[in-house]
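Only one chain is given next, in structure tokens, and it is the form predicted on its own.
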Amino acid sequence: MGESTRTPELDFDVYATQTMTANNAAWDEVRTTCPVAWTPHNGGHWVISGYEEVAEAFRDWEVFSSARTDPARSSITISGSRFPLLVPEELDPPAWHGYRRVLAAMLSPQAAERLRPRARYWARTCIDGMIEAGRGELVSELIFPVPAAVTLEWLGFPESDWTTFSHAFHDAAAFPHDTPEYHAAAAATVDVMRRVTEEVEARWSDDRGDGLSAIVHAEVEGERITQEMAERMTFMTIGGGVDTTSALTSAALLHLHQHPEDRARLLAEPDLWDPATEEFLRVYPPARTHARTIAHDTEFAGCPMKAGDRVLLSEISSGRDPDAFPDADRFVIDRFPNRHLAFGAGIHRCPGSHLARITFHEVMHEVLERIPDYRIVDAEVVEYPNWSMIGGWAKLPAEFTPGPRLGD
């Protein structure tokens, strides 16, 4: 790109911080200094951190493009990618329209509501597996298995795949890139794609009435979806269903351990769950950042941006903007209104947000109903090694009063 003439410029590296607290502080400093600025790190890119600016950029897809222009690099991350093309996340109109309609129908509020009993069933089943012992590792025994089971059962993958799929997404975020565990997760991702291909092929002439069949037999612009696009849409649906809901649940369970006053209010006032969920999303957005590419020369917030420039939009920083949220650095359990951007905004707003909320509610309800006195073992908590894009915890060991299994 040559010497940068883009201004204003900040010394900001989104990958430099290794904890949630440090990452939040770094974003606060960027937003306070300049809500739109250029950083030379990670190949050079714009950083957008103010609430109004992030919301505007999310909505203006004609300038802030989601389309993947570099086959080797995802458009949603600033550097590196292990993902195939994500459909429809990495498409812009007109190609985006038909594929988005398929997912919108499959994950509408009414369709998502029909999956609530399965979310409740799997939450109860997972808690059954640990409740008699009075101790459990919440991430591996509850937080990841439940959304994985809900998503993969709905799609129609056999139960023998569920653990492999869950670990592939979790371990890629839970371990540093130079560890054997991370390399194993990368290898498992290849296995996930192989199984996606096999199951798509199996349904090509056999509509089994499941979610995967709905994708495979969908029509886009009057023509049947291609096998390649069906595979890519399936992979994105799995990742969104497994990873982001788990990140939110981890944050909420740790928060309620650290803030017993909020746990007490939720136990005493269950009507608070709706506003509390939105506040969890604001304070602990599962996806903390998304990248975009400038489609054509433009000026945004007084900054001259060039076609091809990369841009990092910050959901976490937008949610901490005091100009948009009074007491932005404080968790307010009954905050209203709450116009957070945790699921994005505009045409690329997360299509799975309804199912994510339902699964989150069912897991949290079962925890507070059956192990309300759970206590996280602080000395054994392990955070994700990097908070640049997805936030979460690798381990949340917990102790609680043993109780009875409920069974089927």
The other form holds:
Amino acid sequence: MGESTRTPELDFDVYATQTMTANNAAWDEVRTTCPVAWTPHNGGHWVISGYEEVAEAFRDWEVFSSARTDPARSSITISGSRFPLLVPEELDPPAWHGYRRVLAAMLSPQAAERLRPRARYWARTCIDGMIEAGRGELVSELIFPVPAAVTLEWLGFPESDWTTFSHAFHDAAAFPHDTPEYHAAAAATVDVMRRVTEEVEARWSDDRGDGLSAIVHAEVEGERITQEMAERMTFMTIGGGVDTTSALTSAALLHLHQHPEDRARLLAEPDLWDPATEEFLRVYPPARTHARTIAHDTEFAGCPMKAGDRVLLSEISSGRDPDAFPDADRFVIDRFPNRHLAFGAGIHRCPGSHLARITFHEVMHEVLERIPDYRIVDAEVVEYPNWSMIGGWAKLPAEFTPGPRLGD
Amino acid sequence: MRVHVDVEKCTGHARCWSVAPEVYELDDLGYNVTAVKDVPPGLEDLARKGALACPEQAITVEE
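Cool, the form predicted on its own is there; where's the form predicted together with its partner chain?
Now the full complex is given, and it begins with the chain already shown.
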């Protein structure tokens, strides 16, 4: 079989659209044309965009492998980011089991719940920083700092690292790979890894009771984790923790600015927070795509896929599929059921989902409690130019009625 | 009413537990350990809601 067997072929470049609206529309066109197709762009890859197909591919890890094929490049981003091996995400079973177990225990629903008071504390502190002035830039003063503080305080990194780490991951996700901003961010992630090494080494024979110590002193399949794997797992946890939740929070704060009727309902009916959170996740999934590599020749949805072929699975498109969600293009605040794939599906499902929901809720709740009339200054909004994987906003300046600080 | 949880399909989203903690039980890693359970009277709606919330569609309800 030659190249021509990779059909149907579409002309789809996930980097071609530079706003959320345009990228969503591009995905709608892809999905409507064909939920499984091949595109020659970005090295050539399959594109899976229908809800059922995305879910099935996520679950079939034996065919749609997450394992690294190139030691220097990430296999779960279509662009092949130059990140250290992402542990456990870029391992498949059997190696995956032991590492995933460590992270699952650290981030279980019960463990994540114990971090809720810290998420509340940091949300309150950040709002304190803006509330007397009656204005603030929500991304840099609230949306970035809270997930970074919750994650990095829990792991045990000193406060002096928080802003640097946070910006490294945000910028790596926000800018296309051929830009100077991306190259600066890639260099910054190397510095993050150097700090990770220092802190891992500092805990090697010193259990300090923090998240880093839990990783450093973990047992994997009956043996102590190696330093290299402890560093990789820490890097993965930082990246997952500081970046994605902020993309969701930015989208939700912008949404409530643009849809006062949804803001009014959340203020009047706090019970709506549970379904509303799932709806924010469906409509604004913080991780919009993930890449996979075909492990062995297969046929999927009638398409012949060959070992080594790259595949892009679209969480964003799956959530916009009208076959899975009635009125898929409408934000329905009390939608139920809502089996969106924002955290993926199958064994590699995001283990940070429980902490993400808690952090998101605490920030949103603090905003609606203390600055319920906030309004975003539309003319000053800055959207990130790259919606291929994470997306988000660099600036969301806001004005609101001033209020008192609450302090500690 | 009885619920069946396919523990092979459960990947720890914990949505069932979030919606219906009275019906579904998690292990220390956040995975459902309920397997098969007779639903106590009065909790039928919650049990159904928990099943519908599962992104892996791992829960079936026997009415």
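Keep in mind it's a predicted model, so treat the numbers as computed, not measured. Positions refer to the first chain, counted from 1. Throughout, rigid core stands for the largest set of C-alpha atoms superposing within 1.5 Å between the two forms.
Taking the rigid core as the reference frame, is the Cα of residue 182 displaced by 2 Å or more between the two forms? Yes, shifts by 2 Å or more.
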